[in-house]
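There is one chain below, alone, in C-alpha cells, taken in the form predicted alone.
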Amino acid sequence: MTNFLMFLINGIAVGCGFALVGSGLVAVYRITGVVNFAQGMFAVVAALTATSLLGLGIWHGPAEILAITVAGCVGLLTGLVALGKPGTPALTALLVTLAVGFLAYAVEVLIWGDHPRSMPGLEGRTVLLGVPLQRQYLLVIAITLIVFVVLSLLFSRTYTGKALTACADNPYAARVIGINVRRMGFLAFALGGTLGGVAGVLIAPLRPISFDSDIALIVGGFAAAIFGGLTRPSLALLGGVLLGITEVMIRAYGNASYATLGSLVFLITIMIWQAARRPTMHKEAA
C-alpha cells in the first residue's frame, strides 16, 4: 500500500508537468484558435537554459526564472513568426508553429549538443501520512496548484485576462470594443511559453532533458489539453494528472517501454470520447 501512494503521488507530480504544457495549448488555442505544435519546445528550451544558468554558478531560484522568461520570449517569438502577418489563417499558423519546432531542434543540438541534460532539485525526501515523497515531488504538485489559481485569478480578475477572454468567446465583438485582438493573440502566445517553461524547469530534475525530449511533453500536454476540449485549463489539469497516473503506474507495475504506448492510448481514448461528446453539445445547444 505504501508503494502504490508513493506511485500515486508521483503520477501527479508527473501529471502536473503535462498538465502544465496543456495549460499553454489551451491558452493559445482559446485566443487565437491555433494549436500550437511548438508547445513541448519551450518547456525544453527553460530545462536546457536552466542547465545552463545553473553550470555557471547562478544560485537557483533565478536561474529556473531566467530560463522561464527566456521561454515567455521564445513563446513571444513564436507568436509574431505565426501570426505576424494580418489576417493568417489558423491552419496557417499552426503549420508555422510546427515548422518553427523543427526548426527548433537544429538550433537546440547546436547551442546544449545532443545528450539529455538533468539539474538537481530540491533534496531528501520527506514522510506525509506514512509515505516517505521526495521533496522535489512535492514542489512540483505545489507550483502547479499556484499557477492554476494565479491562472485563474488572471482571467477572471484582471482587465488583461478578461480581454483574454473576450478574444477567446467573440473575436469580432472584442475587435469592435477596441480590443487588440492580435495584440492579445501574441500575448497568449508569451503567457504558452512561460507556462511551457515552469514545467521544464520542474520537470528537469525528475527526467533528463534532451532536445526531442518536447515529443514526450507535447503527447502528455496535448492529451491533457483534449480532455479540457482546449478550453477549460481546470480540466486540462485532471486531464494531465490521470495521464500522469497512468504513466507512473505503468512503469512500476508493468513495462516501461509500454509507459509511451500508454500515453498513446489515452489520447486516443480521450479524442474519441469527446468526437462522441460534441455533436450531443450541438443538439443540446440547438
The other form holds:
Amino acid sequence: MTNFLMFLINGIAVGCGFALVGSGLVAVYRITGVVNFAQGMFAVVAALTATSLLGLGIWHGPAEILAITVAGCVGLLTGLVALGKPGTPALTALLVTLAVGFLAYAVEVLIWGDHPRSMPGLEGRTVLLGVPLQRQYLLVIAITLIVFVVLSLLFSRTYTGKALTACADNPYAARVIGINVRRMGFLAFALGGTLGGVAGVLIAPLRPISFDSDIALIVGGFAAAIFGGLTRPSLALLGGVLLGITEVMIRAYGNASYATLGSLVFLITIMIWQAARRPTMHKEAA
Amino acid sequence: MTKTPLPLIRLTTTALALTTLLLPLVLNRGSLALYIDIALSACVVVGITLLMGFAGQVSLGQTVFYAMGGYTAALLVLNGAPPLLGMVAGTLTAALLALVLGVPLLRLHGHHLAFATIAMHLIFLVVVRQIDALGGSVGLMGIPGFSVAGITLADHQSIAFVSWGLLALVVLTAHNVIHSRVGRALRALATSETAAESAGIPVGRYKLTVFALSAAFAGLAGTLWAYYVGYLAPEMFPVSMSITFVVMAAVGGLGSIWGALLGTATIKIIVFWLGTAATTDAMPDYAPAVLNYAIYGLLLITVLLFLPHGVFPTLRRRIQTRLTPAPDKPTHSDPEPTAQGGDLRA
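Next block: the form predicted together with its partner chain, after the form predicted alone:
Let us now look at the entire complex, which starts with that chain.
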C-alpha cells in the first residue's frame, strides 16, 4: 500500500510535468489557433540552460528563474517566426513551429552537445501519512497547482487575460474593439515559452534531458491538452495527471519499456474517441 | 496549364532524366551512395506529395512504412526467400499496415492527424525494440544483397540503377493515379471534403487508398535500402527522418511529382555537400548533425513562409509566364489546383 501511494504521488508529479507542457499548448492554441510543436523544445531549452547556470555556480532559484525567462524569450521568438507573416494558415504555422524545433536542435547541440544532462533538485524525503516522498515530487505538484491557479486567474480576472480570450473567441470582434490580435499572439507564445520553461526546470531533476527529449515531452503534453479539447486548462491538468499515473504504474507493475506506449495509446484513443463523437468537428477550408 | 507543357520544358526534363540515368556510370562510391539515397527517399517523398498535396492528409510517420518494408524483406531473405519476393512482400506489408492503421487514424484532421502519425512512429519504435525476431534494439545483421534470378546486383552501381528503376515505377504509378478519375476526385477532396462527399466521392475510401499507396512506395524503397545497407536497427529510423521527408515534399512543392524529385535531390545534395565540408575540416564530431538540423529547419521555414506552393511550382510558373506569349498568359490566381489540401488551412 505504501508502495502504491508512493507510485501514485510519483505519477501525479510526472503528470504535472505533462500538464505544464500541455498548459503552454493550451495557452497558445486558445489565443492563436496554432498547435505549437516547439512547446517541448521550450522545456528542453529551460532545463539545459538551468544546468549550465547551476554549473556556473549560480544559486538554485535565480538559476531556474533565469532559465524560465530564457524559455519565455525563445517562445516569443518562435511566435515571431510562426505568426510574423500575416495570413499564415494554422497548419502551416504548425509546420513552421516544427521547423523552429529543428533549428533549435542545431543550436542546442552546438551549445550543450548531444548528451543528456541532469541537475539536482530538492533533496531528501518527507514522510506524509507514513509514506516517504521525495521532496522534488511535492515541489513539482505544488508549483503546477500554483501555475494553474494563476493561469485561470489571468484568463478570468485581468484585462490582458480577457483580451487574450477575446482573440481566441472571435478575432474579428477583438480587432474591432481595438485589441491588437497579432500582439496578443506573440504574448501567447511568450506565455507558452514561460510555461514550457517552468515544466523544463521542474522535470530536469526527475529525468535527464537531452536536445531530443522534446518529442516525448510534446507528445505527453499534447495528450494532456487534447483531454481538454486543447482549450480547457483544468481538463489538461486532469489529463496530464491521468497520463502520468498510467505511465508510472506501467513502469512499476508492468514492463518499463512499455511506459511511453501508455501515453501514446492514451493520446490516440482520446483523439479518435473525440473525432468519433463529433464527426463534423473539423473545420473546412475558408 | 499543365496539360500543354511547352516543348522546351519537356526537352529539358528529358535531358535531365537521361543524364540522371547515366550518372551511376561515372560517379564515385560516395556520390553513388548519395545517388541511391536520393532515389529511395524520393520514392517516399512522392508518396507524401500524393498524400499531402492531393488527399490533404499530413503524415509525420512515413518512416514507419519505410522501416516496415525493410524489416519484412530482411526477415524473409534471412530465412532463405529470394530478394525479389522480399521486395514484393515488404511493399505489400507496408500497404497493408497503412490500411489497418488508416481506418482509425484518417478520421483525424489537421494537427490531430499530425500528432497521431508521430505517435504511430514512436509506438512502432517501442514495439520493434521489444520483438526478438526483429533483433530488438540491436537490429538485424547480415542481410544478403539484392539479386534477381541468381544475378547479383549488390554492388553500388547496380543498386543505383535498381533504385532509379524503382523510382521510375513509383513516379509512373503516381502519375497515372493523378491523371485518373481517382486523381480528380482526390483533388476535389483536398479542397473541401464536405463538397467532395456531397458530389458522391467516397472520401474515406479514397483517403485510405492514397495512404496505402504512399505507404507502399515507402515500403518498396525500404526493402532495397535493407538489401543495400545490409543491417537494420531501430536507431536508423528516428522521428526526425519522417519530418525530413515532409520537409523535402514541402520544399519541392506539395502535389507536384517533379517537385518531390527536385525537393529531395536539392536537400540531399545540400546536406551531403555541407556534411562533407563539416567532416573534412577540423570540426567537432557533432558538426554534421548541427548543420543537418539547421538546414532542414531554415529551408522549411523559408519555404513555408515565402514560397507556400514550394520551389518547383513557383519556378515552373515563372518560366511559363516568361515563355508564354502575353495574350494567353496563365492567370496567377490559382495555377496549382492541387498545391495545398484543405486540411492545411483548417
